[in-house]
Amino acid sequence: MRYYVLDRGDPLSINLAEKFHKLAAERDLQLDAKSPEIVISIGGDGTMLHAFHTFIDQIPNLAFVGVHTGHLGFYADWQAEELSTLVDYMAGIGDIKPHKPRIVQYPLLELEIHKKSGTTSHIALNEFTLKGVDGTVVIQIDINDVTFEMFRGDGICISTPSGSTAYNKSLGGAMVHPSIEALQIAEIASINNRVFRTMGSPLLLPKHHHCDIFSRKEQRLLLTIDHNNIPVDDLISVRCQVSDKKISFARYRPFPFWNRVREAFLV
């Protein structure tokens, strides 16, 4: 099996990465930075986001495994002290019978950003946010090419089901099971009056729907795609929809989504 490891860069994560490489070499796993089958993220959820975007061009051909050394670790199946067990599972040695992991797939968010200077496409694992740099933003939101609302406020967050437990949750959005292929629109501090009137509650759009966000004044904006920030001063619009691509996670043992939510937020 070909693998690659990305770590968070702190001493614990670096040490675990070195230990993983040593154990993997002893079990004939092949380190491959160009075309791995499994990418191991050692750190927190930020590390997983970094791993996802590092290998975003190879998403259909690989799966991810998270080892938790951070504060939350929603995407992590394994704890630091379980590293040798994980390697044994991957190699299929000892008391563990050789087997392929169960591949679990989560929906992703597809973005098409139109600017006066050109158009770019992006994929997000967690969310896309649009915020003002100098003050409140004024944007028009269309759903399926029909004007839905005119928004004024701090910004908008568009999240995936797996990202629904992140920034979206702090905005009062619903937590959505990743088997539901949808995107969620959540407002960030909307201003409601007779000129600007919004729903004031999160919206869920299914896979076959899309939404467009139009800039409706000259404004400096900050677009954030997961952990990546993009300053923009010439935005025309952003189209958001559920991507045809999905991220794959390799599960060597059961870890149901709601158990993951419970351990992340309640235990």
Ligand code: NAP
The other form holds:
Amino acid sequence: MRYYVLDRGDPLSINLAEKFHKLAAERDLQLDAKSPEIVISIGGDGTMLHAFHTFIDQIPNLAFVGVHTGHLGFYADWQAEELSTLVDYMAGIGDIKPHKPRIVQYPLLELEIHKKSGTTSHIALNEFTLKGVDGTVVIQIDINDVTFEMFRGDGICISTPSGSTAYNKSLGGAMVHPSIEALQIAEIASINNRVFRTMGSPLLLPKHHHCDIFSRKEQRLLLTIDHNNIPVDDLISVRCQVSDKKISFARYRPFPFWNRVREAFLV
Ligand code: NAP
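Can you switch from the form predicted alone and show the form predicted together with this ligand instead?
Now the full complex is given, and it begins with the chain already shown.
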């Protein structure tokens, strides 16, 4: 089993990463930074976003495991004190069964950003947002190549199902089970008057649909893809759709999505 560990960089996470390497060496797991089979993220859900983008080119060939240094997270099944149990599972030793993890796959968001200066492609695990730098943004939203609405306001958030519990939730978006292949459009403080009319409700688009966001004035924008910020002053449009790629998580024990939601927000 080839593995790699990414930690959040705080003393507790660094310490846990060191402990993980020690336990892994005792169980003949091989540290491999180039082509790991399992990538372990130690920290929080934010650390998983970093791990995902670090290994974005190898997404089809590996699975992620999250260890949370605080409460359990949406991308983290394990807590700090369970580290040696996790390594035992990975090494397949002792009485622990099953040794082979169940691979759970979550949908991702595919983005094509068209600027006057060129086009780039991206993938998001949580969400894409578009916001104004100097004030409100003016954008046109098309769904399946038909104009849907003209938006003026703080911005727009397009999230994946697993990202629906993050920024999207703060915007009043619905929480979506990651087995549903969809993207969600949520408004960030829209202005509604006779000129600018928006739906107001979050929208869910299925996998075979797409939406395009057109910049409709000269404006400095801040685009975000998960934790990454991209300032843009020559945006033409952004195409958003559910990606054909998926992220894989190695599940050594069940932790249903709705249990995570309940534990994160209610108990
Ligand atoms: P951060 O601002 O340091 O942390 C954002 C918070 O979001 C952390 O508490 C993080 O959990 C949590 N989080 C990340 N992914 C999540 C998910 N899928 N479901 C539920 N909670 C989640 O930023 P960061 O750590 O670099 O993470 C970037 C993310 O922050 C973005 O993808 C966006 O979703 C979120 N964000 C939220 C708002 C908002 O709600 N108003 C505004 C901007 C950005 P951990 O503590 O476990 O890492």
